[in-house]
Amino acid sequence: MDDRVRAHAETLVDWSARVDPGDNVVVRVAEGAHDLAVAVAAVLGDREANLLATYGSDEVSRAYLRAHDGEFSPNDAERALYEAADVYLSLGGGRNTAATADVPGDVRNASDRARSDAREARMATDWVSTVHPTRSLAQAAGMSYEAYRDFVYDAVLRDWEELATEMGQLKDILDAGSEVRIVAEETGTDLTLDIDGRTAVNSAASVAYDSHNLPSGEVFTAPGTVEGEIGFDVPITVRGRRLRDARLVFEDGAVVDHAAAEGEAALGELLNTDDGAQHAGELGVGMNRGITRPTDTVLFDEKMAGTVHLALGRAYDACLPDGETGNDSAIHVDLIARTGEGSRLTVDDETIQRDGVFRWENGFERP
């Protein structure tokens, strides 16, 4: 086994999930993540945690959803499993990134709504999602398997404390700010987001930072109202279907128009999931310079330095003032836009990033 697989498992268990002896840990294992699951199991055994492994297959999900009549009842067994868990680890890496492409959108939406209680129970744990490099993911990224493995471990095996210190600068700015504006000439973006009273998350790949992805490397917050237009020029696969050059127009915080060069029907289905799906639950700013190119895996692409992402749907409680529920939805789907040449990100009219370079980095051009 590649030594980096063991290092990935140790980072996941110790740095990301902060597993303690006696913790009840549920591990969801995708079809291609067997090697990482074996390494994680060994680390969990060494840490004297309790392990329950479950099988997470997109092909199994497809078979179930396509056979169902679409009238779902809440899954009490799944909810009870998460309520008894302290930690939930998702090890992604399937055999086919488009396995669920032919599941009807209305069936998927109904399933997501019925699983809302189980989802809330899962998100109440110390949950962390990661990905094991597989040939299907390498193919989706347009890379050889060997090159893709190197890419994944360059993104995962970082000095997370050092990156947390750097990202803390942006967190402090967003915490003190009231309004973010994003302008990008190439995509025709001019978007204004209200962040007054919100708390930004320094997403340093650990639950200790309210961060639940490995790799991570972003700072995100939950916007209030959103106004303007944004184009997303990083292609992604959503529910097994390709989405390219999507565009959203916001008025009074809600999407009033949408389009896409590819996957427009899939985007429309997302927006029709529920009322909350038509609002933005997250603004994230990518800061992981170990992620150097898009790979059609959101877990990596949304963290790529020189990008921002906007999530349709659910807002994370960590960003909200006490007593405020924020945007609620059965979905949380990230759409990604580059902030390269000709772009700027401002907070309260102060330029924080220009042409993809932050003001504390070498190469930042001051007017």
Second form
Number of protein chains: 2
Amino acid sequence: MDDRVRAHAETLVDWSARVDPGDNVVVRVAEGAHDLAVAVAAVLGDREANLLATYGSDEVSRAYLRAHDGEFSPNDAERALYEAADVYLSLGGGRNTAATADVPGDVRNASDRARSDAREARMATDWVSTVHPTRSLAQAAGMSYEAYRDFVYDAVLRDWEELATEMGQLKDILDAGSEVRIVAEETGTDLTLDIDGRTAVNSAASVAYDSHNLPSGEVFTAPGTVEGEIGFDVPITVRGRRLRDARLVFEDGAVVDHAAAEGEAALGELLNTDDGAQHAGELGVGMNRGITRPTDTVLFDEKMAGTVHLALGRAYDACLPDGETGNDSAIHVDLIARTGEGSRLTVDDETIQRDGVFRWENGFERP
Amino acid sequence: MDDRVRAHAETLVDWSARVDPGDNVVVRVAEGAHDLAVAVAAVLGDREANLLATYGSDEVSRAYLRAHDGEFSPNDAERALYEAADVYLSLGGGRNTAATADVPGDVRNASDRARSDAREARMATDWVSTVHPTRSLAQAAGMSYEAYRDFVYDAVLRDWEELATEMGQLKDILDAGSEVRIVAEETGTDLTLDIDGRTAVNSAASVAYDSHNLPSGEVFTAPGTVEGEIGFDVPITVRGRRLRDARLVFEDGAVVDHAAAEGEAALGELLNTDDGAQHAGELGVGMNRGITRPTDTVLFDEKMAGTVHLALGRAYDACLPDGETGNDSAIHVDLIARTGEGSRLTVDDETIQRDGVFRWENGFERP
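Starting from the form predicted alone above, please write out the structure of the form predicted together with another copy of the chain.
The next block holds the full complex; its first chain is the one shown before.
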């Protein structure tokens, strides 16, 4: 076995999920994630945790949902499983990213609604999502299998403590600040976001940091009013539809104009989901220098250093003052913009990043 | 997909498990059972049952157990899952029958003991075990993949109602009887089993018959005191280790001597699991004439007409008088003996089977 698979498993169990002896750990294994599951099992055994593996097969889900009439009853067994679990580790990595493309949307939505209790119970555990590199994901990224594996492990096997310390600097600045401005010449971006009173999350790929993704490597917060224009030059597939060079114009917090070189209709549909879909629920700043290119998987793309992302829709409670509810929506869709040559990220008029380089990094040029 | 996979899934869900709408169904998917899992999911969706799939990977189990120090705590998540389940379908069919051959027996036994509550909860469901034909199982059977698939579907896709009627004859005899004697010249077998007050199960591959295997085709009961000697001349692989020509000597119900031409150490480990492992929890009589040869898979071999089997370990409650607990153990391991030429099976001195032929079959020779 590739030593990196073992290292991935150790990072997941020890750094990300902080598994303790005796913890009841549920591990979801996607169709292509067998090798990572074996490595995770070995680490869990060594840590004296309990293990139950579920089979997260897209083809099984597709067969089930397509045969069902859509009148679902609550899945009590699934709920009971997660209620009794301390930790949930999702090992993604399928064999076909389009495996569920022909499942009717209304049946899937009905199934999701019927399983909402189970989902809540799952998200009350110390849950972490990661992916095992598969040929299917390599294909989606437009990369060879060998190159994609290198890409994934470069993103996952980082010095997370060091990155957490670095990201802590940005969190402190955002927590103390009241206004973020993003300027990028390349895309004609000039966006101002009110963040007064909001709390940023230092997403360092560990439940100890309120972070549930491996890899992670972003600092995010929930903006208030947003003003200006932004171009998203990292293409992404949303609900099976390609979105390229999307643009949004915000006035008084709401999207008042939108466009895209590809997928403009899909973008319009997203914005029309509900009122909250026309507002930004999240501003994230990618800080993972191990992620050097987009791969059409949001888990990686939104963490890429030299990018920021804005999510249309739901805000995370962790970013909001106690008792305050942020932007509410049925969706949370991340759109990603490069902040490279000719870009500037400022907080209260202080430059934090210029030309894609943070002010604490080598190569940062003071004006 | 082979139509027989779909027919297998329908037989499993409808005839065997009698799944109702709204049932919470847990489906265990072995490494090689993906195609059957997809077919079962489609049938469960059509029947409006709920589905949660677990991943029954031998390689995951091996990695976990080998890394563990053997001090297990109860797996509450697994127990909670099965307690909330109505139906449990185990889809066997791995990729390597020796995948767990190098797991230390004491660690496995400790794990089994720690998971006994979960196992009890699982066995309180309407559970059914079946296997999907894999190349690994074909290899173990010494058969080509094509021929092995034919073998499996011939054994599974039977007229179960008709077989249930035939097996009912033996059940009636065993229910009325008080002592079974098995004599086989070939292996020097002469074993006497007390079955007074016990109830035989007409195992017709359906929970409606207290039968939990697909295929099935056996009549079994839980013996009380066992006396004598028996040789098991159908070789089987137990926990990845070959067991050939095992012999057991019983005195006053307990095994007092054991031997094997191959796998004697493995047999010794089994017997040392706990006290109950040294007693017989089951006597079964194979009656499936569709199974014409041993294939090194107990699910099939023990149903073969012209064999009997004895299980070391746990007894099934269905065979016991109300309120009585039978032999208890963390294990239930079936050992199989041919009853061919030169053999005799009697109940209270009445010959039921001679030279492998039941008395209601053509060719039965009365003495």
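Numbering follows the first chain given and starts at 1. Remember, it's a predicted structure, so these values are computed and weren't measured experimentally. Take the two forms, find the largest set of C-alpha atoms that superpose within 1.5 Å, and that set is the rigid core.
For the rigid parts turning against each other between these two forms, mark which of Trp160, Glu282, Phe232, Leu36 is sitting at the hinge.
The residue sitting at the hinge is Trp160.
Give me the angle, in whole degrees, that the smaller rigid part turns through against the larger one between these two forms.
16 degrees is the angle the smaller part turns through.
Once the rigid core is superposed, tell me how far the Cα of Asp126 moves between these two forms, in Å to one decimal.
Once the two forms are fitted on their core, the shift reads 3.2 Å.
Relative to the superposed core, what is the Cα shift for Thr54 between these two forms, in Å?
Residue shift at the C-alpha: 5.2 Å.
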